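There is one chain below, alone, in structure tokens, taken in the form predicted on its own.
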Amino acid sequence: MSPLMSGSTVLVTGAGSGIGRAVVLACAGRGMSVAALDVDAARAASAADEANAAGSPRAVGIACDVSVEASVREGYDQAVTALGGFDGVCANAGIEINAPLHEFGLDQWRRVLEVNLVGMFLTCREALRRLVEAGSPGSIVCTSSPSAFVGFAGGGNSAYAASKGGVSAFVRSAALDYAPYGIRVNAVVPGATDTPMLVTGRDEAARADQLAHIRSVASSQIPLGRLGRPEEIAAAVVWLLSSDASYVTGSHLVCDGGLLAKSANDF
């Protein structure tokens, strides 16, 4: 069966909110079974419930900390037991901690890389091991970022940028290694997207003010004049995972409203 057609199964990490949740619902709406993995068990269960309501034949929520090897293995075990296997994986779980580099704590730096880079590695390694052992083709999409390619003018982004740069390098290498097995590995590159992660680490009132500011800046700085919507990024993920992208591997699909294409100079 071609990956991510009706009747297929996809496993999504970071599925409790934002882009991950949108991917779960996009897959559900196309008649796919979904394993929604998130470090927050309640959010994972909620995403699975929404997926079932949206038309998924079978959806299951699973608590999983992608930075912990045993948790990732157990998450896959539960998904396979509940759903019978998988055709595609969206390695999406991520966090962001921002601070000037000279003030950045080692524990903070390690935590960002443990979730964003080590977690992506563990998620992909477990998928690849199982697909290779089964002799099955498959499709994996990792979530990268424009910060893998350019610096953010707002600053304080060194740990996140380093983690996403690693994701992008990993995707290129893994795609070459596993092409002979019929397994494709790609990345989606979301720009500023209207999700809770955009304004983390603030109280509710401060988040609302910051989000209003970000939307205002987006209208002038992003060529398409707005933030991205999670469902727009999810549509790109589904395409990369699907047989419609059967000749695409080792690639980055940029969904950023034109931001990376824009020079900082207006002359």
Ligand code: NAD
Second form
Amino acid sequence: MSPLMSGSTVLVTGAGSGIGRAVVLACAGRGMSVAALDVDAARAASAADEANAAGSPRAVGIACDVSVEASVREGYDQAVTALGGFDGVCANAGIEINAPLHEFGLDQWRRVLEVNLVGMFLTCREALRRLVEAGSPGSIVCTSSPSAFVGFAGGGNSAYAASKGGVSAFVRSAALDYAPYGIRVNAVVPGATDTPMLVTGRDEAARADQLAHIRSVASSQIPLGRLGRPEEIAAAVVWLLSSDASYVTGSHLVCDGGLLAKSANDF
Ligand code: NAD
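In place of the form predicted on its own, output the structure of the form predicted together with the named molecule.
Whole complex next, starting from this chain.
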């Protein structure tokens, strides 16, 4: 893989929106082929269309639910058939369900863990199987969260935090196991990033109000004074995927405007 990765191929999950979509477009702009996988087939297809328009040699949209073993296998099959293989994977698909823990349903808990943690395992296992069998090096980047490292009070965030804590522990362990194969495994840690995940309001007006509130909190509480942009997270992912990061494995690249560096107490 060249440092700028032109000519290489990347598979992205959760590619239809937010950070995943920005990764698809960042890869396309650097001359890479991209498989854009998302549970929402229409979003996957439109991300691929945009990537083709942005200069990707070949981008394909593929419907894939990362929480379903057969769907992940078929998603990789389709990507490899269309693009001939892959050099990097951005395992990014995720969901967030927030509610007070004492009211949290077992089905909700399972769903968060199934998409965020089981889905991460299935996505990475499929990549590792194929890379090991081909004797190829590769780079895998998993999307974690500040919730893996610190608690956010009052947000009913426990299931999401547990899933992302699992992702971060998984990344460290997998990195050690696959270093002898030349396969690097790292995590990106986006802070509060301006994507549809950030707002949960039902209608347009409620979402707009919620976003305005979040932006105002961000301006006072995030050291850089604003939310992150998906393209800023994508730039970090592309660096981790590239051979510019050839000596980086088992690492977390924190892109959070300084959030995790800050103590809650100002003395
Ligand atoms: P988003 O909601 O904009 O995009 C998530 C995408 O994942 C959607 O296109 C959705 O259809 C897809 N998806 C959901 N379930 C799926 C499944 N089972 N299989 C395949 N695709 C599925 O969210 P985003 O903010 O871009 O989040 C991307 C990742 O970044 C997630 O893992 C999220 O936890 C993480 N993250 C986001 C933030 C943030 O502030 N936005 C912060 C930290 C971490």
